[in-house]
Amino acid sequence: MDFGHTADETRFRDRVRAVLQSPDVVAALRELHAAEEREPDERGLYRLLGEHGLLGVDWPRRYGGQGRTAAHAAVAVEEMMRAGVPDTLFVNGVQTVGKLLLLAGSEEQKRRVLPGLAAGRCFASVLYTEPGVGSDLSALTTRAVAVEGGHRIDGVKVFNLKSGITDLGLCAARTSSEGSRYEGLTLFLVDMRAPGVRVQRLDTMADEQFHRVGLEGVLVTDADVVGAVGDGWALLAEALPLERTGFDFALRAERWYEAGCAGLTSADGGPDGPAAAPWLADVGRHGAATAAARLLAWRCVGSVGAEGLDELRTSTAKWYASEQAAAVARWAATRHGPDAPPELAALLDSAYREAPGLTLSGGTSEMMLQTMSGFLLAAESADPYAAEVE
């Protein structure tokens, strides 16, 4: 596979970098990073990015996008994260909810929601996980009962990021108990300010806090059903690979690897004498693994539009990139210890606290390994001589 960029993609990367170095974006980033709050509100920054066309890069223009390719969108994400843009609002809202609406939403939903997401005027989060259920979406208990003109939703969702500042929630609820546990699930768009929606913050070690979202008699209309009633599991199966390309984790690994290497090179880029020697093996090992994580993510991006995102590739990319990001965060913190300069120490402290959650969010590593083994064993059973581990 060719991991190089076309001339147009290279020009687009230059344009994105220029936008991120513009005075308004630089000022917004500086203000965000100087904020004293543990989790400052980044919606103002996102409005600027939306005005510059960096959010819905690969969406059709009629829905507020730029009409470019998935590779252009990935270039924008790379440069935004490298510039220090927090990515959770993007991953949850644009990459997950927005892409699912493009895939399965009605024309009315696309025209109602997508332009706001692309412009940074509207924000969305995901309401999947429940207490005692974890990542097993087939065990969801939140119920949606049909009423005149729509559904009434009751249940509790947990471990949701950014739900305190988002406008919409993509909620998975059970509309029928008949059939197997994979049947009877439906996806809804929920107004996060509707009567009956109660958002509470759950403290965590990481800078970004989880939320508990209580849904008590929340009314949604028929226009808020995403796809068809009862088709939730099939839509989730198609949508989950969209958030598992591993891109966000690979870019975290890249940033933390660079922090871990701080002070190891001299002005000419060479090893900085005997003090660097004990770390050189780790530098090489983590450098190669971090580069591999990025290439696995780009392989997923490269399959969009050709073979489409397949679950084996995305599960592999997510598992590898999240495990590598966690590993490099621990290594970087260990290498510098408590005597790191204040700015570097703050970055490493934040990374060390965030790292354990990376192998859980978006599907645990155990789930990714189970998915990968299922695909590989199925391939081997189908043709034991042709089975191939990529």
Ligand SMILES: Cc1cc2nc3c(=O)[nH]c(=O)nc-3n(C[C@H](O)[C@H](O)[C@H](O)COP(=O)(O)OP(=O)(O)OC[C@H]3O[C@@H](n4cnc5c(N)ncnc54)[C@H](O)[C@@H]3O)c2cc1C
Contents of the next structure:
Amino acid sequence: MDFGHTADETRFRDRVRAVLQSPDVVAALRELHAAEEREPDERGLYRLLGEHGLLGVDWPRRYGGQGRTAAHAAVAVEEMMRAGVPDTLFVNGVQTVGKLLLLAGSEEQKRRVLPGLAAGRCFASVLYTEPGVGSDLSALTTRAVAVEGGHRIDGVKVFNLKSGITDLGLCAARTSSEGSRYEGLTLFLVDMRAPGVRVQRLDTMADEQFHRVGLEGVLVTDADVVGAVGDGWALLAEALPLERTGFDFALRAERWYEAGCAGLTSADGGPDGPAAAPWLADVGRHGAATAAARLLAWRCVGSVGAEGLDELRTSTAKWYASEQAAAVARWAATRHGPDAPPELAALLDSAYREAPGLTLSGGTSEMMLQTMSGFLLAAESADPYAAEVE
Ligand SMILES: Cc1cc2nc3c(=O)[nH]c(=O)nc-3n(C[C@H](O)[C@H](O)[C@H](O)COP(=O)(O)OP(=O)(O)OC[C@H]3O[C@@H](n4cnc5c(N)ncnc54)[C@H](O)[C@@H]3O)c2cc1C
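Next block, the form predicted in complex with the ligand, ref. the form predicted alone:
Full complex below, order starting with the chain above.
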């Protein structure tokens, strides 16, 4: 497998770095990181990134994108995160909602929504999880009842991020109770400012707060149905891997690993005397695992097909990278302890509080392992001689 970059991708990386070092972006990032609030509003920064063409990198130009490849888009994500751009608005809006619309949305939805997402002028939330319904979305209870020209939605969504500042929600709801629980689910685009949408903050220990979104008689039109009515389960199977490329977790691991290693090397890059000795095994182990997480994320980039992403690759990348990011956050905080250098203390504290959620968000580790084992068992049973060959 070739993980090298083409000359064009390398040139693109240099251009992205130059944009991220431009005075307007540097100033916006500095302002964001200096803010007093735990979760400052990132929309201004995203508008700048949109103006510089860094959000819809691999989307067609007619939908506001740059018409480049998935590898170019991954390069942009890596550089944005390394520069300190908070990624949730990107992961939820561009990577999940935007990509799903590209795959399954109507032409009207693509023209209505995608240019705004790519420009950093429109933002989207993912409204799947409900109280008591997370891993198994086939059990969701939010109801969408057909009315003249559309549907009326009633239900409650929880644990979604950024919903206090988003314009649109991608909402999974039940349109029919007939047949199995996998049938009768439908995805809708919901205007977050529509009458009947009530957003409340749910406090959590991480910097980014959860939200509870109450939907009371919210009216959506037929144009807001993503795919066809009743196709929700199949679309979720396409949408969920889009959140699971592992890049967001691998890049967290990378940043926190660097923070964990701070002070362990001398000017020539070697271990800095006896103080480094007790940590060298951890440095090697976490360094290798963090690099492996990034490679698993890159392996997903090459697997984008007409139906979206390869689910085995994305589950593997999500599981491994999120477990590694959580482990490295704990290690880095423990290694520095209360003596953390002042310039790292806030980062380590924030990472430590974010770590437990990483192996839950976008699909829990147990669910990723279940998906992976399902694929592997199916592959094994399809090849009756596999065990003999080994
Ligand atoms: C940081 C963060 C951000 C999130 N952002 C969003 C968002 O933007 N939008 C949104 O809709 N949701 C969001 N979520 C919710 C997230 O998708 C759910 O928390 C997750 O899917 C798990 O669902 P649950 O909380 O209901 O737990 P449950 O599904 O009840 O799981 C509880 C535990 O049981 C385990 N478990 C469940 N089923 C099985 C099984 N079959 N086999 C083995 N173990 C099992 C799980 O792995 C987990 O450890 C976010 C969560 C976090 C932590």
